[in-house]
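Take a look at this single chain in structure tokens; it is the form predicted on its own.
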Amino acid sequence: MAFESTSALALLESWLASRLSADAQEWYNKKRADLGSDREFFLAFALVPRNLGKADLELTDQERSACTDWDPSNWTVDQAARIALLLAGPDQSFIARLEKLCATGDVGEQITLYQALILYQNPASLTQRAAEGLRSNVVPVFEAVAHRNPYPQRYFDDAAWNQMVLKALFIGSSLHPIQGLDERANEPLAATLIDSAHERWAAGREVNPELWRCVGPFINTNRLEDVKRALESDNPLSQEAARLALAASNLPEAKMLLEATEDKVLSWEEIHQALRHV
């Protein structure tokens, strides 16, 4: 669902209006009739966790129902109160606003920030600035962009999508959590992939069973004896996976090799979930 930045506003405050104390709401309502200031809106926008609190929204199924692919389920109050400040501000000085916030704000900030994307004004120019968020080594941040988050599927191109699911794996982010991951796989990065798990191999480190995700669709007969390996390793999460990707190719060797194993017993989400508890 794409969101228009005055629905998204709607709805933030919606949930606010439903949220908030009296006083509360009282001080979000004086801060938002006075945003045409630079300096009124950054001194709102750095007061609210004080003013409003950092509770969980804890939004209800049918609140949920209202966002589709946009999963916002665990947004805090603070963080729906800066995100709605920022689009109630004037159309004109939300880039300028925005990037300073990003530039300047603290881990907290930048992670509410980036991952409210999708609901910003003409979000397909902001692709450069979501790309910064990828690049910080903070993995929260980078998390902010790439989980739960529709903006990557919607509107990267295939080089930049690729290279957020490289860098998921080489810094330990999972890639369950990112939208579109299944739709949006290809050849070049299916062969990055697999260049990935060579150099493992070859230094000796463990490959992450969820990469193999990616590469099952493009199995060929050379990357067969690719997944074979993980078929062969000593690692349940990896021989798991291996099925998984065995299952989603169409070469004909691959659904042999996947009728001599076992049958699979578990699903990406539960080689996940296992895996955030290794």
The other form holds:
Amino acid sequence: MAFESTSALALLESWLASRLSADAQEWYNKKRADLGSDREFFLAFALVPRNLGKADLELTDQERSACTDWDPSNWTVDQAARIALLLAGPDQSFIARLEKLCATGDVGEQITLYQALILYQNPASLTQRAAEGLRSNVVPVFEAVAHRNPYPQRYFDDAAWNQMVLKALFIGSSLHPIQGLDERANEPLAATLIDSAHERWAAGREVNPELWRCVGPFINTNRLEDVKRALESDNPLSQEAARLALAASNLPEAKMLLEATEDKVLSWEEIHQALRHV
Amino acid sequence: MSEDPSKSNEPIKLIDPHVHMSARTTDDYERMAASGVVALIEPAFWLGQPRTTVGAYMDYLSSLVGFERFRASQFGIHHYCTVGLNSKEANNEELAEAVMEILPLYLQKEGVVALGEIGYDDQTELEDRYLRKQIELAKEFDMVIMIHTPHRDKKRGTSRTMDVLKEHGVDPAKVAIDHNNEETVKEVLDRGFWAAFTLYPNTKMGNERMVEIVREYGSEKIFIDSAADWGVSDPLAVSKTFRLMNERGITKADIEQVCYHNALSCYGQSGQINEEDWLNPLPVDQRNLFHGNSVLRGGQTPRVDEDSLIIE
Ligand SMILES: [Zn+2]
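Now that we've seen the form predicted on its own, could you pull up the form predicted together with the partner chain?
And the full complex, kicking off with our chain again.
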């Protein structure tokens, strides 16, 4: 694992120290020194944004490099401070506080709590909590678990992983920011995604081009027909995605089909960017 | 007659500072956004049927600061709320005690602009007790208070509420007294409170009467809301009244005070609602709540697809 909770705390606090004004730092220190009682903690947690603001952290490359596969590039000052206060409290209060915050949290708090899963003590025990975040109807809360978060890749079993990917497509979220998408691709997921593509075609709906990314390595002769359909669609991004999927396949027919197409291949990231800006 | 503002190029900005969106549909959100509503406030209230457990109450408050806020954002509307124990459910003592315990957890959440709506319904002893306890709580957390005035025995109930607020030493500039009518408005304004009016068909104010009230009492401390909920009510009440006032010759400046600025000034004292939220949103809010959402924002022509502007 990338972090002990204590080193995560030190890291967050070092980022804060170089960004907070003297007044804000003083407020933080005062609250940090008084985390024993639940009442004080919940109050401090709630008051963070109005005392420290919600500016983006805007980490330097050097700061970012200390994070290995954890990607806090979208984190804000209040998010870092809230997680620091949660981590700095007594160990024995941690789980109860986390659960209560998740149950009563406003949108910003829920995003904050879920995107930090990887920093908590014993993260392997929090898969149910993470799954609860994915059940949220609030898309940014779902994305706080699914996107730019190494937690699912490291701790989800295939069933939970596959549900997450499927839901991301279903709610119109994107796949590219899911960490470990290629590494965790699996045969049952490919089968489910192909089924969902058929459902969408039957309903006359578009299939998200990103879907083919998880199918590519599992193309067989049957699925080749489906990829062909994407390749022949009117949507240039679907065509590009189909080419990328074919390129990820070892099936000789897939190679042949790929060679018969024009060779203009975007990356998955470029497809993702293009989809975001439609 | 002055120029119809809905035909001018400058986009109409409206705030509905009292509307129970949890009881409304996405069609309502769409129509409100299209009519110019940029922000709204959803006060915690009862659900038409009493809750029997504190857990149900917590889930409701969590949805006000959670899912409902997100739902509104999908239509380009900024959602704020108030948190409090309403007068009807204050009559269940066991529930009320439990709710008082958990309220502080919610008072400082993002977008909570006041403690409310609180006040009298039947003016019982229990209602009085929890009104006073919540006034003290609001003072402790330095919050704005939203007062619900009773439907029955309104005039005396309203005076009594203001007496209680005074007794507890609350600054009237930090209190909105809602659901006023011709009978209550003078005393409310004379005593320095904000006077809110609910344009609610049949039971509360009609908007032709509202026009006359603005004519008589001016726009300095008056604002209007729809209080639309699960009953027969009208989520477009603010925009209809905006247009009616214009048709009937109220000045543009007065109309904007009553339909936008005053609610902002009153609840803005919380620090939790600010014009910048929609004029110049923070990157983090755009990323999380308003990303990819351009459907209803910028350059749209406000519209109200209704035959009549009159609410009776
Ligand atoms: Zn109400």
